[in-house]
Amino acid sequence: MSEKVLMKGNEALSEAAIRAGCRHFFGYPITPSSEILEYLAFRLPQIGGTFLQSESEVAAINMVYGAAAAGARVMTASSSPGVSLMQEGISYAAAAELPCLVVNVTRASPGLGRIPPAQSDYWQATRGGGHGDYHLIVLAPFSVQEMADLTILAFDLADKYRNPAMILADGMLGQMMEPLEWGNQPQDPPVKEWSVSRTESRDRRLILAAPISDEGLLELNCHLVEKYARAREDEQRWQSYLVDDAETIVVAYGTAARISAEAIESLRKKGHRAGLIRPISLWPFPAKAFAGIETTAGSCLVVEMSSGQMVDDVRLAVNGRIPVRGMGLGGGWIPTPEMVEEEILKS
């Protein structure tokens, strides 16, 4: 039986990470993220789980690779320039193959920036913020209900993999508050054979970030790589939005997404054909999306809460098929609907 609820959008994530198994988290306190911290500090002990409130960020990225070593569904939660912080420890856990949930809740950047809502952190999230050859699967809420939804995907997703996903939301989704409806309860998260507990049927492992030799090192590489492939090809999710028959392709996600979707409403009324696509996963970004639309549209516009990251992966995904520019600004700008409307109209 489904359950109806009103939450905030870091809380709603919170309860969801509890939902699909996490017992155990570390962090260290920044605004837009500190909800998520709050809440799990209040419910984990209720539940025989670990919170712990770390020295730094860097001391809980490890924490984390610990726990999830031994086999634990864990998380932590920063924004930005706590996140960028992590960076090291997440390389890490990607090289030993450690499923984990890290959360970015962005603010305004560069620097330590300043709490507005922000989408800069999406080259650190999709590229590899870290040293080294890999990735993090990432998933890009659009609503509470989704910051619930996608955060049980995302531990699920991790553990299919073995590699750390990460939740990439903003501000204003995680301060917001709206409905979310919870379904059933997630299945227990499943038994890991290859973590470093110890069982009855075996002994402890062994677990490293990176093997001690050349050839180790290289086979491990090929390995990520191989993984990577499935992934992307198995992975890639998104929304099409009034797309098949649209002129103007704007393709965003989270709240500059909510903001894209209410400008093309407002633009169909007045006889305008615009479409949204709207990426959910950024890695790996959904080029599938982008198939044939050169049939009806004439042009594609990117519209991010950044002075312009995504548009790269859209121009690679369109490959020269259509034209696409980019709409966007840091430090905070949220763009108006009317903004949105006046730039497709541009096209």
Given for the second form:
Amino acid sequence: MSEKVLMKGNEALSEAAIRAGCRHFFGYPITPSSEILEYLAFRLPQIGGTFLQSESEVAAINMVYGAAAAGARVMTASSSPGVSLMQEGISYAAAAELPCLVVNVTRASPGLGRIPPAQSDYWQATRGGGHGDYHLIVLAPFSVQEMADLTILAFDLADKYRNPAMILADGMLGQMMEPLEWGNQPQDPPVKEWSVSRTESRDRRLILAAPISDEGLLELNCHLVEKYARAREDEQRWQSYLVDDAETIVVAYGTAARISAEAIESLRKKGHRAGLIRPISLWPFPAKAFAGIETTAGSCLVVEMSSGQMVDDVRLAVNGRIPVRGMGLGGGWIPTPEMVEEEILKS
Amino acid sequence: MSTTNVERVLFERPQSLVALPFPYCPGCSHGIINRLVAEVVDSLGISERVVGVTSIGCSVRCWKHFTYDMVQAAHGRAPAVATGLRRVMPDRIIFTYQGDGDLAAIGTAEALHSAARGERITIFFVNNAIYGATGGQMAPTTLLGQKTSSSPYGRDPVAAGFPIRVAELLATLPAPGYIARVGVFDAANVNRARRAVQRAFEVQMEGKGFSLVEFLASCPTNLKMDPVKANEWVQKELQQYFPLGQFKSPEE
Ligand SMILES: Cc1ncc(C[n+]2csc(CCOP(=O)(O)OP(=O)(O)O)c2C)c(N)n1
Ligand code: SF4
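Starting from the form predicted alone, produce the coordinates for the form predicted in complex with its partner chain.
First the chain shown before, then all remaining chains and molecules of the complex.
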């Protein structure tokens, strides 16, 4: 049974979290993510959930850690500087293998930045972000529909891998309104046998971010490597658009992918063969999408609203088979479809 | 004359302590305080309901010694972690165990705000006037003039400010149900401390909000004193700046 509504991206994401069974939110206000906090402050008490406005993002992520340890589906949402403050806690959650969702509706530029859309937190999101060898499962929506759908998926993947997951969006996706179709009610979240929740007498349980011994620490790290290898194999997600005969393959995610798709459609009408690979999972990066592209394509153009971050991953995936160029700038620069068209034609 | 052979157990390991020697230095108060928590959990019969949250400091591995569910928090964040646990599990009894660097420096905000919210958790706060785990640096509770590895000329209030009286500070807030400072430097005070631990748990169980017990504690290793001298220092010097007492209770 599906139902069509018109919704703002941040609100769609929040309502999707509720549909996914999330009943606990801890967070601190920051534009352009605050609608998530406000929406859940309004909705969660209606359905017996917990909304808590924390004293800081540092506190928020550690509350998330506690709620995840208790076996709940739990989330926080913030924007770039706030997500920077959460990094120690996210690293602890990765070490303790606590599933949770962190939403970053980014700001632009280092420092305080400002709120125009930007994609300059790609490195932070996909390289773990905090200290130690770990990864988040990072999903990048490009529509209001995906703000909702990928949120539900992110909770499922977090539980499947016992790992924090992240939705990486920007102010445009957060603020814009689009029609959205609610699919079937997702399945109930799994019961977490490892958590400290207790319904009956049992042995004690421990949630530890640091194992007992040096050997234990190595063991944990080997286990994480194995887990991330599984995720790399099974969870690469992307959309390929008009790539089969494309001479130039544009690679872009989120807002930059919307703009690039427009440029590609316009060029196609003029007889130029361009196509788009749109990574949906930023980690694991969809390297599989690039298998065999050299048979038709002469080059890749990476369009991002940063001074060039994802381009690194595209170069690794393409591995020198064809040239890879980047186009982009952080700080709130938004390319027009015409600018992308022009750049494609240079190849 | 009949001979009765009455054996009376005077001292034994609390049920909720694992049979493992404590990892602490000789004369360290952490062992006594760990034990007091375990004794009270036993006497209240709540071990199945308890969840402990450890902090970063010398007591980082106290989870090994308790028989309850335990969760390890980042440095200073135990009250936030406890808040998360609490909001998911309203029927559990939740405590944190934190040192003075952990609670009164890096984690001041989390401690203060969990108290301000009246979060239904209990904090056991170990004030030994020093950073134990990292080798005896100055803590927010280090006394004026006290020499530490990072205040080698003695704590100077011009450069380093004054020690923080956490119990008094938090007692200014309306929400906390119970706040007390106790010592563990002699038998009479250990008994008082045990009663405070019990009261703190009871306040939580009665739904009367946040509770905190601050322990004046001894770190002979970093005070560079033998255990007896270190204990005397806590009793004389530390207690002078940090008076024992009850600063907040539901009866008030
Ligand atoms: C973010 C962070 N900063 C610093 C440290 C290093 N560190 C570990 S324990 C500690 C201080 C512990 O002192 P205290 O809380 O007084 O506990 P004690 O060891 O005296 O029991 C510090 C600074 C850390 N683990 N994490
Ligand atoms: S260093 Fe100090 S606080 Fe740490 S175990 Fe030794 S005596 Fe106790």
